[in-house]
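A lone chain, given as structure tokens: the form predicted on its own.
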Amino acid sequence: MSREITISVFKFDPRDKASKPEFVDYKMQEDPGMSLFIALNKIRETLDDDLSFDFVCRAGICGSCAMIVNGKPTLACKTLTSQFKDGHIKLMPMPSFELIKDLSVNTGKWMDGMSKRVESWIHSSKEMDYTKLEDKVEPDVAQEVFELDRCIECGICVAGCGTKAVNENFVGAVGLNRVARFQIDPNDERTDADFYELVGDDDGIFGCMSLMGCEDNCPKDLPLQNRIAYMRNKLIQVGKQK
């Protein structure tokens, strides 16, 4: 049977001097199989056409619809309203990112800065010859790289990170995951010493407090803690040599 649910949404436009941060309650009838993505679109179509939030794929692939749901960072498209037994759902924008409006934040700007900071590209002295086949990579190594490449850069690991909450310069699990991905890629010629120069400080690998907020909330179930712990151990050895 259909029930009435209440969705309380944070609304604020930082570009509008007249706008004040507030929560607005929207009541609606819950449809079978309704996701928060569907509910938000219904709100915008029938109750408030000024509501802002982000979405693209609706399938948990793009990461655009990440937000704080009842205090937990998650994807709106993969979250069913039926999960909330009391029918009350509170939505907020993710912290640590620039607020655009309401539930919309600029993850792209932060991710771009992070990518440049950890030099997120293959470093190789080889000349690329597109007329030849690529160098072969062992299947198990390729699988390791692919596993870390599944990150959709939704920002949920950043929003759920206790370290990031107290250190705004922390590169976050997504940044450390990116370093780990290139660290195991045989096409990248950088050494552990090179990676140490990128993230071997309290804003990088040694700042992580291992609170597990990243792995606990990651919608793609990436092995973040294992990779971070492995990388920390390797970079500690580099630090001892300095």
Second form
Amino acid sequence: MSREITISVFKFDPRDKASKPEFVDYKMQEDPGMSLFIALNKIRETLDDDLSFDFVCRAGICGSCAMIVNGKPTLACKTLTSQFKDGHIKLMPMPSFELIKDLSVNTGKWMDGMSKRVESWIHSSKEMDYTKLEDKVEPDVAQEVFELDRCIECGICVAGCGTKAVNENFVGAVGLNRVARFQIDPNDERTDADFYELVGDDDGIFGCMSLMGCEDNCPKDLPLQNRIAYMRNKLIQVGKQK
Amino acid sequence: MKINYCDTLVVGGGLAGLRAAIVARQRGLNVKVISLVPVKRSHSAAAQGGMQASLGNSNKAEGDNEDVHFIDTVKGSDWGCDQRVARMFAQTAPKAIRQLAHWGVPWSRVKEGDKTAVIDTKKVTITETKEAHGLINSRDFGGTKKWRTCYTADGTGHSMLYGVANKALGEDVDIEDRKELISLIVENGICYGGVVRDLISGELSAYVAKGTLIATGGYGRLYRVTTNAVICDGSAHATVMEAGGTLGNMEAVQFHPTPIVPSGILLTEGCRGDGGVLRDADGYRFMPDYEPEKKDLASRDVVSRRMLEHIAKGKGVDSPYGKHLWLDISILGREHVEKNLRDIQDIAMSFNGIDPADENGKGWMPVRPAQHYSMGGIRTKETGELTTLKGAYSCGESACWDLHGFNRLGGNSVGEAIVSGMIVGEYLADYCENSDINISTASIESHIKKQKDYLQSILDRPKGESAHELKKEMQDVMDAKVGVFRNGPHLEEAVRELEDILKRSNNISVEGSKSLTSANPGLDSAYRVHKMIKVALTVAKGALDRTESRGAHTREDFPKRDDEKWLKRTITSWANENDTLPTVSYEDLDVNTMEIPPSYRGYGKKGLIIDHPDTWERKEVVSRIKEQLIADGSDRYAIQDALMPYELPSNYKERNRRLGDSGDE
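Show the form predicted in complex with its partner chain, please, the one above being the form predicted on its own.
Okay, now the whole complex, with that chain kicking things off.
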């Protein structure tokens, strides 16, 4: 037996002067196996074609669809409506990011800024000759780098972060994880002192209050607190020598 | 009106577009990339299994080289590909993968010593040498002679995309996301960029460039049941046709054997490559009965057809979403699943509540073939330039370059994206360095105005057709009548119905916001769906007219591959704005210049080929040249060059060194 569910969605267009923030309730019959991807598209197709939200892969891989579902930041595509026993689901856009419209926020712009700030690319002075055998990398090291490379920049760690809520400039667990990723990458020649220049302050590694909102909500189960602690330890050593 | 100028405009921020943009940037050009979504969210990220490159590092890859990769690719394509392009690709792929390693892609590496693998459901021990320890590893994939697919667990596309996108940031490539190309600016047969809509502010502006690259991915969303991301809607293909470009082999659509039911989310071929198997309602492993040699790892078109055949025999598993089969990876053991197929486990658990590592049938995942890849696309020359539009280029899945012919091998999609980005990027940069922008401001403004008027006319329309309803109808037609098995009567109906839907789409209206100056998802759908229907027509019409079966294109009424009549590429175009059907023409494939003349692929049904009259003669010529050169002591490079010479830009043609090569080879 299918039940009726109510999806209450935050609607607001900051570019439209007449628009006022409000919650709009949409009621629909729940389908078996229904995810929020299916439900929100059903709303757009049958009830409100002006509702803005972001999905791309709808498989938990691309990180586009993070939003606040009944108070928690999560990937909407992987959220099944059946997990809400009372049939009421409240959706809000993630805080800490620029609101585009309704549930759509500009994570792309923020993540670009973060990537540039931590210089999220390999720094290497080595001339590469790709006709020759590649440099060897210890299999376990490659695996460790991959573990941290799995971040999908969905923004959930930023939306769930208490530090970010009080410090606008905090680089977020995503930024600190990125630094940790390059710190262990054998292709990257940067030293801990170089990373200290990028994130060795209260907006970076020393700002984290260890409230765990990042790791608790990370959809990829990244070991964020562990990596932040690791980097903090490394950069304290640099700081002591200053 | 706002006009932005640059040297090179790249439309699409996936692997192909970004890689080409990096080439242009490194050559000193002023490059702009526009993308529908933040570039790291592009559909390239969803490629799970890996990228083929003939490094030959691991035990099961020993003896691999460009020649073997080339042959596998041509066979995979069912002789539909451009063999020179396949050579260009196979030669560049090892360089691409090594360069990506240098850019930080954490490829899985070979570990010295014994390891256990599952081959043919049996545990076997593979021993890796000390010399190979730390080099890039590879896994088995369908339709390949060697274990050639390099990977980062099952997150290969993600790692590659992040590696390339981060490199682009480091090179200071100018990337603007949430921007959509809605028309190309063409004057005197030359393309000078396009009109672009800002998906946040709604603003229309011109991006004027010397050279323009379209790298917008495939057209999978013409189907409802697809593994593709929602942005892979093919609307840019229509935009290209509207500007005078042509599309190639649009009927060549790949159906992947193992998307999970019912969501259609992909479960990588790596599941079977690593030793997983397909099972039926009785738990029976049926693929060896159909394909004794390649079994579960025949090419994707073959496995998909065999699965549907098996379901038709009554061996499918019943479910509320129709019949399906099972994919069993539990035989690989929990440790392997949780390390190398973790995203697969995550998908199965999140969407189906199944833990695929669970034993005794509990972990079997429901699978059924669904649309997966677009072999067809924007027709280009070997340089990536459109055959009919100067200054416009295309690469990656959006293009019909034509690497894949009528079936793409697993591991060749992200491979093509990167490699074609490297190659086409160089040719595009050459063009941009040697050309000027010769178009007046007034003309550019008239292009913007035309689009603005068009969008306004949609918004002004009183109650008309619903874009969502028309899209649904189109997808129903494509799923039901232009799917894995096709036939004349169904395709005729499909074309007729799609033509009707296209006519109705001229009357699409928008229910909600009438704003042209803010985000407007209703308007997005309205103009995209109209374009999608045009593209759907090129697929259906191409399929109807092609009265043979080749690769993924399977005609029940024409079961043979007919080289005599159909060794040619379908070309579709949109001759007049008000046409309701595409114009179809053909390009011949020349048997007499092929390095490998057409033959049986080594998998799939036998005895179903009608030979081209030139095939036997070409076979004789090829074997004569080979014998003579071998007798003369020529190496494989000289033989290749004698059979089918080809060019590559930059230093891509330099020989790829491998383990065991002497240093001065």
